[in-house]
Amino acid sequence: MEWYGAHMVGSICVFCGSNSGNSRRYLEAAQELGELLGRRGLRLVYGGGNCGLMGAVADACLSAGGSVTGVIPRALADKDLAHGGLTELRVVGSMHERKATMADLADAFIALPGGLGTFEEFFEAATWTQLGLHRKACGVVNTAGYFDGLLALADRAVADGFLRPQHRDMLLADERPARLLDRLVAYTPPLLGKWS
């Protein structure tokens, strides 16, 4: 466990693709992050899948001696998409329950490259931080500039008056998983609420 702000970090929720993407660098970033979590004694919480970046981050964390909790909806588990070798696998009734369970189990959030589901899960977690529903740090592993467009969209939201600069700054980003993890553990979200 590590401290960030006034909070102990014992588990990190990782959102990422169920595909590996077209670049080996995405797979390497997932493996590096999983290994770091395992070596640092931080529990990985993730979507419970056995394929793509999801499977890679879980396998790397387990290989490094880490603890991994997967949370997967019954409909996906029934398609044999659940990882069979996790420390703990929680099968839930819906995608909504999956996200709520992962948020409850995690002390902070990281997104690796992924698609619509990854974007949606990450932004929900960041929105909950913005609204003060939790005070958990949120960051992206920006491998090969994958999240440049997403970060530019957030900058545009600030420029056009839809997002406060302090809330934009909550979206931590780094191309190196180790540096992002260090920043995430050291980060304390702003006390300023959305409507303050």
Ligand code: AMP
The other form holds:
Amino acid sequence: MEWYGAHMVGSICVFCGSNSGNSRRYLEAAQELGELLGRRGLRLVYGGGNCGLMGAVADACLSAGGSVTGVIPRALADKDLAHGGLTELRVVGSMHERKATMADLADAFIALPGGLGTFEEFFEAATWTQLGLHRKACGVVNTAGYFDGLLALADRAVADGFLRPQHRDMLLADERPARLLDRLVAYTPPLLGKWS
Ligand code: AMP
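So the form predicted alone is up there; where is the form predicted together with adenosine monophosphate (AMP)?
And the full complex, kicking off with our chain again.
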């Protein structure tokens, strides 16, 4: 548990690929982040999977002495996709329930490289911050510039009048997991809701 100014950060939700990608750098970034969370006593909340970067971030956190909560829908757990060695595994009824549970349990959100599932989960968490449903920071580990295209799309959305600059600035990005984590826990998103 870490205190930053007025708020407390104890759990970080990580969204990331169920594949490992084809560069070793992605795996290393996942391991670095997992180890960091474990060493700093920050609980990892994630999708509960045993494969790809998901498995890697969980394994690294556990090896560093950390606590890991996985939240997995019954349909995926039944396919033997759940990690067997977590501190806690919550099996839920649907993808929707999973995302709501992960959002409730976490104080901030990080995306590592991944595919559609990662994009969707990260943008949903950021949208909930934008709407003021929660006030939790969101950031991406931009390994090898993986998220450059996504950040450029957000800039385009500002330029074309679909996104407020203050909401674009909520999307933190850093290539180094440690630096991103420091920035994330120190950051409180603006109160400016989309419709305020
Ligand atoms: P993707 O980026 O498309 O690989 O999807 C990864 C995200 O979707 C993760 O953050 C998970 O929450 C979810 N997900 C996809 N595949 C799995 C799986 N095999 N086991 C658990 N969660 C998964």
